[in-house]
Structures are given as structure tokens and as C-alpha cells.
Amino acid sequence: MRITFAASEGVPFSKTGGLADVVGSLPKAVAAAGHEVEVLLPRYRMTKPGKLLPNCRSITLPLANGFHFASIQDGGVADGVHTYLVECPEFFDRDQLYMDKGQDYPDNPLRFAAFSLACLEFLKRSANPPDVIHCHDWQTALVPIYLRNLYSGDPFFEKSSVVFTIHNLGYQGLFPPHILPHIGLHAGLFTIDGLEFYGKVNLLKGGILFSDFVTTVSRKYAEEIQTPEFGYGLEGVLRSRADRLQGILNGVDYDAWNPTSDRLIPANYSPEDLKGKEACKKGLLEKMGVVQPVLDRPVIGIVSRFATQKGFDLIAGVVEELMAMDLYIVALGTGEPEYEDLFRSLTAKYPDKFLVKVAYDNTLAHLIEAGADMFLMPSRYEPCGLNQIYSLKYGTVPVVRATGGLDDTIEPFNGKTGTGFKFADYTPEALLAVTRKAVEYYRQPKAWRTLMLNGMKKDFSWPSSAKQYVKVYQAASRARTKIKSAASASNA
């Protein structure tokens, strides 16, 4: 099959979070399974430009506020995946991908409408249509919306199906209804059975409704988002598509995240020889400014967006008790000002034990994975999560809340089997109790080594997940063929 990925970010071209890691890795695994794969991304200011494609020097984007123009650059071929970059400086030549100074760009709907139209127009310049267009999150939800509305009569796409992946249901692309004509859509779509959502336009809802199959990034999250607690108002829409909704756990790229070969850490190590991990721990503490590191004191690592979703209010509720347990907490991330300020205040109050860097720093992220003893993810919800999976490979024991992909990937340790520690109730007390349990096991070297090795032996590489995606692609293609056949019979 020919599979086209459309996404708003993907490594190594652009990144704000886990979506970019998935878009950087899944296409490679699908290509390795024998399929023709291409990826379409915006060309942001941070993205190195590619060579302009001769037949795509000027793509006209007829949006309602006038004509806009894009071109397509060749981003190159790597691991069997051809990447193309949508060049449209008025929309993408900016310092950040989605926001500035903590506020979303006000023209985001127009920006990603332009990207979505450019993707479809680029595909029409191909000799053959894609079998499947795989879209990701609300920024590309307009691809299936356009495809089943503006392009519904276009014979070029009549056999192309759409798979739509929800990476985080909390981000839905909500906008006032007056944006519809600006993004080229008619007011008739603003209904409860269409894009209307409590008086606003919901692009993610459109992606769910107009795609042939919907996936999300873990089995547990696929169940959770069909409930009021995690559905963010879309649980009914998702339940209506339950027969076309599947959770597929994200894989990870062990070429980038593996302590045996990681070039960003002070010493490499493996399950057979763990000596290098202590050197990484010492290097991490020194990097964070600890003058005389106490190496038998456990280090709890955090690498995250500093956001409400991530559960950091729980830490604030028991920070005094945590600091009394004789441990270090090392945190790295950026995000909502409230939580950036929280972490800054905690490191000011406990400068020798609560160590924080408010930044995006990939090298330090690797060092935390390698140098920490435990990795904390107390999330309110977590569609998949990648850091707990990285942590397993690095022998860094995950301490997580039992939600979404965290629940799917971490098995409670009982002294012999299991890979980490989980808590269920979203309370500071539950977090404190599970952390105490983890520290108790840390003080038992034999049991702790068993726990580390259990995690390091786990394999969450992409080929297994890619096989599941290929089955979804095949099912989506069959479903589209049936729809086309039914339409033909009706017209006859």
C-alpha cells in the first residue's frame, strides 16, 4: 500500500512533544514492513529547508479570506520514508509551532487549514492516489473533513481511506463558528451531527466523524475516552464509532533511547553490566549543581511538559513529606506558567534536593533517564506516555498513576515479577504511599536489581505496533471500497 502521513510535527524536522516521536518512528516501521510511505509536515522556521519540487512551486489555497500560496520542498528519504515539507511562510515562519508566550496563535485554524489543503493538492500532483492517509490530532483533522466534503466528488481520491489518530483528546481544535467560511467550509456542517460542539466548531470531532478508522495510542486510553471522566465531551461521538476505534500502544525508537549505545550519557551500560549507571547518576547530580552527590540517595527523575494533565499538583501536596524521605527529585520541562512557577519555587525552597531546569534540553532528558533511579509520572490522564517506556530500558523504575498507557505498560512489582509501581487514586496521599513503597524496595539491593532487570528486558519497539497499524490500514481500505461500491450501486 501507499501510506501518506500528515502531521503537524515530526522528528527530526520539528518537535514539541510525543507526537513528533511517533511521526518520526512509525512511518519507518511501516516502510520496513514493505509499504510505500511518505510524510507531509509544515516547514517551520526551525526546520531546515529542502529542495523545491519543480511541479509544486505554487499551490493555490482558495480559503475564504482570499488566495494563499504554498510550495512543497523535498525533505529527503531516510529508512525508506520520503518526507515532504509544506512551505508557506505567512503561516509557518514563526518562532514556535502553535503558540507564542503561552498563547495559541489566533490564526491557528487558518494555518492548519492551509496545511491540510496543501497536503491534498500535493497528493493530486502524484501519479497515483494514496491507499491510506494517516492523520494525527486536530491540526490535520481538516484533511478527512475536506476529503469527504470539498473533495467528495473527486475521482482521484475515491479509493483513498483515512485513518485518524488521537494522541491527546484534551486538545480538540475548538474555534468560534465564524471560522467556517474562513477555512473554506459551509455553514451546513455546523450541526450536532457535524462539527458543532457546545456552540463552537470542533475540528477533532470532525476528524473522528469523517475518517474511516480512528485509533488512539494505548488500549486503556481507547476505553477511557469513551467515558465522561476522560471523554472531554466527545465520549458519545467516540462510542458511536466504537466499531471503528482501536487503541494501539506507541512503540519507541531504541536507536535513540538505549543505554548500551546512547551517546548523550557519560557512560553506557547494559543488563549484563550496570556499572555505567552509577556514573550517569553522579554526572546527572553534578550537572544539576550538586557539589557532593550522595550516591546512595535515590534520585526520582521527571521529564515532562509542565501541564495540569501531568499531575504535578499532587507533588505540591506532599512535597515536605517527599523531601523528608532523603531523596533527590530532578525535573526538566516547560509549559504552563503556573507549573513552571511551582517548580521554580520548590527548587528555591529545597535547593540541595529538588533540582529543576525549566527548558527543553534533549541531552539532559537522556541524562535524567540514565542517571535517575526512578521516574515519576503521576498523570491525571496519559494517552500513552513514552518516558515510562524509555525508563524501563534504562533500568530507571517507573512510578506512575494507573491510567491510559501508563497502566498498559507498567506491571506492579511484587518482589520478584513486575516492572514498576502504580497508584490508582488521584490524591497526594496515594502518590506519597507508592513513592514510600518504591523507596523501601530501593533500600533492598537484590530486589531492586531484579526490578531493574525486569524492565530492561521489555521490548516496546515499533514493529509490533506497526503490524497492528497495517491491519487497520487494510480494514480502512476495505471499508472505503464497500462505501464506494454501495454508492455506485445506488447511482445505478
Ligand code: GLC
Contents of the next structure:
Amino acid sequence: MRITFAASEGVPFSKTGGLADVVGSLPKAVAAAGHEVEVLLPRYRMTKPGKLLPNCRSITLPLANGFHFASIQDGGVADGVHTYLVECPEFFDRDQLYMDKGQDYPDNPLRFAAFSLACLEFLKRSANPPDVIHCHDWQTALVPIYLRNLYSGDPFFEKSSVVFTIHNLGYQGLFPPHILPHIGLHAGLFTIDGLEFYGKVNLLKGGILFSDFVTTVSRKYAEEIQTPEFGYGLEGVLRSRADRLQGILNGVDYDAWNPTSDRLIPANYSPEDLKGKEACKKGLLEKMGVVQPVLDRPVIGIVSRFATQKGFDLIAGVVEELMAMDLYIVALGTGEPEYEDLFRSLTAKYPDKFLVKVAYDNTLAHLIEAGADMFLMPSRYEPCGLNQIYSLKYGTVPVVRATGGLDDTIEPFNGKTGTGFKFADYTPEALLAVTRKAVEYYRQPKAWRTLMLNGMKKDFSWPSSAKQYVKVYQAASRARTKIKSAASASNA
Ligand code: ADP
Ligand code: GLC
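May I ask for the structure of the form predicted together with the ligand now, the form predicted on its own having been displayed?
What follows is the whole complex; the chain from before opens it.
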């Protein structure tokens, strides 16, 4: 099959979070399974430019506020995956991907409308249509929306099906109805069975409705989003597509995240020889400015977008009790000003034990994975979560809330089996209790070593999840063929 990925970020071209890790690694696994795979991404300021494709020097994007123009750059081939970059400086040559100073760029709908349209126009210039277009999150939801509306009569795309993956239902692409003509869509789509959602346009809803198959990034999250607690108002729409909705757990790229080969950490280590981990711990504490690191004190690591989703308000509720325990917390993140301020205030109050860097820093992210003893993810909800999976490989024991992918990937430790610690109730007390339990085990070196090794042996690499995606691509293609034959029968 020819599979085209369209996404708003992907490693190594651009990244704000886990979506980029997935878009940087799943396509390789699909290519390794024998398919022809390409990835389409915007060319941001942070993205190294590619080579201009001669037949795509100027793609016209007729959006209602006028004509916009994009070109396509060849981003090169790596591990069997060809990447193409949509160059459109007026929309993508900016400091950040989606927002600045905590505020979304006001022209986001237009930016991702331009990207989605450019993807389809680029595909139309190739010799063969893709069998499947695999879109991700609201930023590319316009691909299926355009395909089934603006391009519905276009014979080129007749056989192309769309798989849509929801990485996070908390971001839906909600805009006022007057944007519809600006993004090239007619007002007739603003109905309860279309893009309308409590008086707004909901692009994610359109992605769900107009795709042939919908997936999300863990089995548990696929169940959760069909309930009012996690569905963010879309639970009914998702339930209506339950026969075409599947949770497929994200895999991870162990070429990039592996303590045996990681070049971003001071010492490598493996399950057979853990010595290097202590050097990483020392390096981490020194890097965070601790003058005389106490090495037998546990370090709890955090690397995260600072967002309400991630549950850090729970820490604030029990910080005194946590700091009274013999431990360090090392946190790295950026995001919502409210949480950046929270972390700054915590480090100001406990400068020797609560160590914080408010930044986006990939090298430090790797050092925290390697140097910490535990990794904390107290998320309110977590579609999959990648850092707990990386942590397992680094022998850094996850302490997580039992939700979504966190619940699917971490098994509670009972002294012998299990890989981490989980708590269920979203309360500061539950977080405190589970941290106490983890620290008690940390004080029992034999049990702790068993726990670390249990996690390090787990394999969350892509092949098995990629196989499930290939099955979904086949199911989506079958669904499209059925729709096509039904349509030609009714025309006959
Ligand atoms: P999400 O996609 O919701 O942010 P994930 O756990 O799926 O959560 O993925 C987060 C990814 O982003 C990981 O690769 C993590 O290391 C990275 N990351 C998050 N915040 C930072 C940061 N401040 N600096 C460096 N990397 C970060
Ligand atoms: C989202 C989710 C995260 C998931 C990532 C990649 O950003 O918040 O849980 O791991 O996408 O799928």
C-alpha cells in the first residue's frame, strides 16, 4: 500500500510533544513492514529547509480571504520514509508551532487549512493516489473534511481512504462559525451531523465523521473517550463510530531512547551493568545546580508540557509533605503560564530539593530519564504517554495515575512482579500515598533492583503496534471500496 502521513509535527523536523515522536517513528515501522510511506509536515522556522521540488514550486490555495501560495520541499528519505515539507512562510515561519506566550495564534484555522489543502494538492501532482492518508489530531482533520466535500467528485482520490488518529481529545480545533467560508467550506456543513458543536465549528469532530477509520493511542483511552468524563462532549459522536474506532498503543523508538546507546547522557548502562546510572544521577543533580548531591536520596523526575491535563496541581496540594521526605524532585517543562509559575514558586520555596528548569530542552529530557530514580506522571487523563515508556527502558520507575495509556503500560509492583506504582483517585493524598510506597521500596535495594530490571526488560517497540495499524489501513480501504460500489450502484 501507499500510505501518506499528514501531521503538524514530527521528529526530527519539528516537535512540541509526543505526537512528533509518533510521527517520527510509526512511519518507519510501517515502511519496514513493506509499504510505501511518505510523511507531509509544515516547514516551520525550526525545521531545516529541504530541496524545492521542481513540479511543486507554486501550489495555489484558494481560501476565501484570497489566494495563498505554498511550495513543497523534499525533506529526504530516512529508513524508507520520504518526508515532504509544505513551505508557506506567511503561516509557518514563526518562533513557535501553535502558540506564543500562552496564546494560540489567532490564524490557526487558516494556517492548518492551508497545510491540509497543500497536502491534497501535492498528492494530486503525484503519479498515483495514496491508498490511505493517515491524519493526526485537529490540525489535519481538514484533510478528510476537504476530501469528502471539496474533492468528493475528484476521480483521483476515488480509492483513497482516510485513517484519523486522535492523540488528545482535549484539543479539538474549536472556532467561531464565521471561519467556515475563510477555510473554504460552505455553511451547509454547520449542522449537528456535521461540524457544529455547541455553536462552534469543531474540526476534530469533522475528522472523526469524515474518516473511514478512527484510532486513538491506547486501548484504555479508546474506552474512556466514549464516556462523558473523558469525551469532552464528543463521547456521543465517538460512540456512533464505535465499530470503526480502535485503540492502538503507541510504540517507542529505542534507537533514540535507550540507555545502552544514548549519546546525550554522561554514561551508558544496561540491565547487565547498571553502574552508569549512578553517574547519570550525579550528572543530573550537578546540572541542576546541587553543590553536594546526596546520591542515596531518591530523585523523582518530571518532563512534561505544563498543562492542566498533566495533573501537577496535585503536587501543589502535598508539596510540604513531599519535601519533608528525603527526596529530590527534578522538573523540566514549559507551557501554560499558571503551571510555569507554580513550578517557579515551588523551586523558590525549596531551592535545595525541588529543582526546576522552565524550558524545552531535549538533552536535559534524556538526562532526567537516565538520572532520576522515579518518574512522576500524575495526569488527569493521558491518551498514551511516552515518557513512562522511556522511563521503563532507563530503569527509572514510573509513578503514575491509572488512566489511559499510563494504566495500559504500567503494572503495579508487588515486591516481585510489576514495573511501577499507580494511584487511582485524582487527589493529592492518593499521590502522596503512592509516592511514600515507592520511596519505601527504594529503601530496599534488592526489591528496587528487581523492579528496575522488570521495567528495563519490557519491549514497547513499534512492530506489533504497526501491524495493528496495517490491519486498520486494510479495513479503511475495504470500507472505502464498499462506499464506492454503493455509490456507483445508486447512480446506475
Ligand atoms: P504529550 O504529547 O502529551 O506532551 P507524551 O508523554 O506523549 O506527552 O510525550 C512528550 C514528549 O515530549 C516526550 O518525548 C518528552 O520527552 C517531550 N517533552 C515534553 N516536554 C519537554 C521539554 N520541556 N523539554 C524536552 N522534551 C520535552
Ligand atoms: C498526545 C497525548 C499523549 C500521547 C501523544 C502521542 O499529545 O497527550 O498522551 O502519548 O499525544 O500519541
